[in-house]
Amino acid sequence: MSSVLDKASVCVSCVTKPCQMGCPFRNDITSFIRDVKSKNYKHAYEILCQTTVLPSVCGRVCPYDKQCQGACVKGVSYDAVRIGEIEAFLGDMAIDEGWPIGRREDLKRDKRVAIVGGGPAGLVCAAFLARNGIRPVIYEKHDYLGGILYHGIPEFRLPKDILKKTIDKILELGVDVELGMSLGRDISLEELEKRYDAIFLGIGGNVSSMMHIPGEDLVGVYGGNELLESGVHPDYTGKSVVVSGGGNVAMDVSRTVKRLGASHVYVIYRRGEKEMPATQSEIADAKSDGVEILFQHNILKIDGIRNVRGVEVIKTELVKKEGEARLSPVNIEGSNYHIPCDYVMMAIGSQVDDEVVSQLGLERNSRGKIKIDPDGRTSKENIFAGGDLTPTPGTVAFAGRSGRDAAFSILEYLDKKKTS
């Protein structure tokens, strides 16, 4: 407990809370952290549950190093609040305490919402739907829920059992599920329409973007995402993997090969560590696991006759381009070389599966993303989304957000509806 509390004795309460500012949850960070230095721990939950329902999960993977603890005042002279550590120590009592997440129990209303998918975006936006009267119900392919929680992060970042615990409070709301259910396979998107008043679209983005390279349909190239989701991976041991990506994913990945035996992993990234968007400590746990990461290095092509043989690569220089603020890598020429190894893993993105996509009659914008207005309005009124599905970033937190500003969009749609 002490230390927590000298975790939270960092915060100086900043007037103008920049932490809340840099956190897409929009968290009330200083107030919680108040009430946890003056030993509140329950009220300081309820202040966090005003605004997310993920604390045990985004305390421990979102990148707060580039978000709320990124923004905070302490970080330019000392060390930054650790924010993400306090987050996750409170969602953690709440679930040994059993401390509800709260709804309104005097809110009844009689519509009918649908929510596609089961991560984050859905999971959120169904627990502020319930939490204002709404009974949704959850439409999940797997037979699970959590999405990328569960299939794209590592145990070893994100228990499965917090993650249960997590979504067990989510579905007490009063949430209910339809596990192995396929959007487009086993229910369309019109038998919906007839069957709800409004509609969510959380559908996870796990189809892995490719670096269009000579060589990526040799034997030994997969992608990074679906080896997360299945779980099933070749024999690593003694061989050597070269991860292409700078996220978070390409971290999981790299761990998760070496871990499972991989005699050397390389995590190949264009630009420098300071440009790269895995988190600070993800990149220093990675180093830590016996990754080596090769900053500004582009991969060429991969090599091989019918299996991967190595990979070819060059070094980057980065350079400011006119009318862009992030620095561009540049190859240099003839700093070419060959590094030997046995798989190949693309972790540079992912998308959602355009043959879904493409089936919704949602208008799309030019990334083939589904447009969504600021509250997750699509170009049908009574059809919301968020997630990897839209423009959202890219992040749990982000995705979260979404969901749950949807949530709120739905019930000012349902509440005009029933009037006019």
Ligand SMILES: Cc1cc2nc3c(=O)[nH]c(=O)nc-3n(C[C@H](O)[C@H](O)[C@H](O)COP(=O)(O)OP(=O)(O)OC[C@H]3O[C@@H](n4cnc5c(N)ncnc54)[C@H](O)[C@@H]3O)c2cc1C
Given for the second form:
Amino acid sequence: MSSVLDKASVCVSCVTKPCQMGCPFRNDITSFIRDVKSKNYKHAYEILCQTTVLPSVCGRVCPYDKQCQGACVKGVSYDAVRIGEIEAFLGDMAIDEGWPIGRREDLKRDKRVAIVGGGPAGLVCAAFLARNGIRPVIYEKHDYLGGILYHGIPEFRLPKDILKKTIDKILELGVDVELGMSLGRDISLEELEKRYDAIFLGIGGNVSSMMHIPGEDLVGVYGGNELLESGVHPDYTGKSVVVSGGGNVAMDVSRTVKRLGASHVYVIYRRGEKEMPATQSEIADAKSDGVEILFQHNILKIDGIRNVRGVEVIKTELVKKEGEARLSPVNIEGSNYHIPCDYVMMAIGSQVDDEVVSQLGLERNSRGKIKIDPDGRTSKENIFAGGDLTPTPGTVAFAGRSGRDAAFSILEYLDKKKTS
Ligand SMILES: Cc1cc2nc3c(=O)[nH]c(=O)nc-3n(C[C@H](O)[C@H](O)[C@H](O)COP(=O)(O)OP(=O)(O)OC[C@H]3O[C@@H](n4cnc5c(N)ncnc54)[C@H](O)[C@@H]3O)c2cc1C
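Taking the form predicted on its own as the starting point, write out the structure of the form predicted in complex with the ligand.
Every component of the complex follows; first up is the chain already shown.
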């Protein structure tokens, strides 16, 4: 295993900084790596903290090959700089050394801001508000913070103690928390509007999409997102499980289920390995955990009488359709066959909680997400939003970035309100 200095030495500090443009947070990667090279770790960490508050998290879970590392010029002919691992090293060192995650500015604003949802969007928004003299309050429906970082991404990818220490650092900036408070059940948006000058909504979108195929109502069919969020699993010992999907959720569900004792886990994905949304390393890890991925396969129906007994699958070929950027899977007639299984997990995508979001009275897009402008403003001037609740790309760093952008919009809005 190479040391952090070996990893940093690969960086050629290019002037154009394509890695920074590939990073949703726009972290100044070449500058912090330059400090790592000269062992000025604390300063390297301070550079990171200018733009992010999640280094130990993003360093572990970001799809770097599609973000910063994917843009690294060294990746063209050699291996790209392992930016994620260097970032995690600095984040972990800051936790061990007790370095603060940025500085709270003295500037005090006597305005009240509520943040609903304690996932990455809400946490980052809270941190940047707190750093700028606001003491925000996070309202979170669960009795813990972190959102999908806590209840979606499994321990074997993101250790809970690292997450907890990262969140503690954010709270130390001066953030209050109301746990067990669900918007739409324990508190309404109108009540929040009466109590606060501005509100940030970051309640995510963790409701599994279904395939709408026959058999989905059988006992033994689960939504992958809800399964991971609740953490309540059936006994998989000696059972076969089929997971439908090809992204993060499919990988995390399949690996979790395999580790919980399932004898056989199949992932069914309509396209090929190259097209799979999960990262190369996640695919490799799933395979090495013993998960069998059936590429270019589609599920036609789920078989069973009361309980799931299997799935009927069909092979697909990939064709280029006019006007579509991605190759489209088309079922190959007559290639159907039956796979016996006991459980089917849907991991084909997720959506917002319509019951809650429809009550908010905010403009939504065709997928039901809350519309925002590039700075996180919704259709109501005092309400801001970000993360998976909105059309922001569904990754941790993009959710965090949207929280940060919204924090600056909220500050601007509060300053204008003060002077008007
Ligand atoms: C299983 C899984 C694995 C993933 N893996 C990765 C990965 O490896 N890398 C990556 O970059 N992205 C990954 N993602 C995507 C990423 O986690 C999300 O895009 C990101 O967490 C979205 O952040 P958010 O704050 O908008 O929402 P969330 O993380 O969902 O947080 C929303 C918060 O709001 C709370 N909440 C919900 N409703 C209410 C309510 N009514 N009242 C109060 N609080 C409420 C929730 O409890 C939660 O704490 C993964 C997603 C899943 C599901």
